[in-house]
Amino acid sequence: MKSKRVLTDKIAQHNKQMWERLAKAGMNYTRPFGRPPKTRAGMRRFMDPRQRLKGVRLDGARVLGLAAGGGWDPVIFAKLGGDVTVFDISPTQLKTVKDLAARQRVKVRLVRGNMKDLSVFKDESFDVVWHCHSLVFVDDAARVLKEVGRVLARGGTYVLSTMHPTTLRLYGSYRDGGWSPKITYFEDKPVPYTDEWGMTWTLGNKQLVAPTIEFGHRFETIINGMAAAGMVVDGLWEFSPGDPESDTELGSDAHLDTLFPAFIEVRARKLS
């Protein structure tokens, strides 16, 4: 495993410590859940259930799993024939991928570092960049997107998923029959915690205090950042993972997710 010098970045260092704490405890998003089907089509559905990579050839593709430690995705890309590199700031999550890849008898390349600095990679090194649910943990989204645009090959595909900037500002803010944003939509600063949301992570009966620093990057920041990096957006989606018709407790985070989307996904192509 290569180790890239991590930028002197207090936010990154704090979040690295929190993810190490979460990963060592085996909390959500730090280890593989479920088991993918054995067929190629089944593996693709398992990894990409909303088909954001539909039509993209993965066999032989150079794939960067950006901040993708801990889960199945890099291993599935390798099983589908990709030449896979995993980049993550957490040594424990990288080890989790390494061990899973060994059990599944595939090879992945592991690099540790801060996603704001991908200088370890040459220009146009990857055909696919797969970036799930981690942009929220950096303060400078435009810098990350600029780096993605640099390492993405001409004609390559970038898929980003992250927290919805509006909904992130509302979690844990239910009072007197309604939600009130904790910061305005126009503020580019960390979303503050409340006692009800953000500091305590839960998995079944297990709870762990790990107050990560999170930013709700606005749509204009993300889309304009992609454009400035030489990418053209060809898809944008807003969704919540649960059932919008489900019976949820009034004022809970799950209830909020039935009213507002929890996540956004953006797909972009590098200009050829």
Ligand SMILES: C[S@@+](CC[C@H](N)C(=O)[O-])C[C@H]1O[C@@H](n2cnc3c(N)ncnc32)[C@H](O)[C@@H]1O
Contents of the next structure:
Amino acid sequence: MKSKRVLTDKIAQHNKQMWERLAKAGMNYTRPFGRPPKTRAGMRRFMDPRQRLKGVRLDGARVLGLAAGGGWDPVIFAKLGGDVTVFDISPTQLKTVKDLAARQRVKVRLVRGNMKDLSVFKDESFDVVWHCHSLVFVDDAARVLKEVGRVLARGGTYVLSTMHPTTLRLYGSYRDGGWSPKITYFEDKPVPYTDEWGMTWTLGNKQLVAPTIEFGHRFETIINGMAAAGMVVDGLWEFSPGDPESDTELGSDAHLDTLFPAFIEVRARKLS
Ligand SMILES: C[S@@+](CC[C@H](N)C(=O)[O-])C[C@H]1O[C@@H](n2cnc3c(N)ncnc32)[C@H](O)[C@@H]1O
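Now show me the form predicted in complex with the ligand; what you just gave was the form predicted alone.
Full assembly next; the chain just shown is listed first.
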């Protein structure tokens, strides 16, 4: 496993410790949950249920799973014939992928580091950059996007999913019959916690306090960051997982997710 130089980024250091804690406890996003089907089409659906990579050739593609430790995705890309590199700040998250790849008899390259600095990779060295649910953990989204634009080959595809910037500002803020944002939309600082224990992660009956520092990067930061990095956006989607009709406790985060999107997905292509 390659290791990037010592980190001096306090936010990254803190979030690395939190992800180590989460990974050691086996919380969400740190275990390869479920079992992918055996067919190529089934594997693609399992990994990419909303088909953001529809039409993109994966056999032989150079794929970067950015902050993609802990789950199936890098291993599925490899099973689909990709030449896969997984980059993550957490050694435990990377080890989970390494062990899964060995069990599944595929090869993935593991690189440890902070996504704000991808200098370990050459310019234009990937055809696909797959980046799920981790941009919230860095303060400077534009810098990450600039790095993505640099390492992406011309004509290559970048798929980003992250927290919806409005909804993230509203979680846990329901009082007296309504939600109120914890910070304004225009503030780029970390979104504060509202519970006195710090942020508690839940999986079934398991609970773990792991107050990751999270930023709700605004649409203009993301879209303009992509443009500045030489990419064009060709799709933007807002969604919540689960059933919008389901019964939820009034004012809970799950209730909020039925009213506002939990996540955004943005797809961009590097200009040729
Ligand atoms: C929510 S998990 C996503 C895991 C995987 N991509 C998935 O979708 O299941 C967030 C990941 O981001 C990683 N991470 C957090 N901050 C990072 C940083 N600054 N640089 C690289 N990886 C980071 C964590 O270690 C963790 O593996």
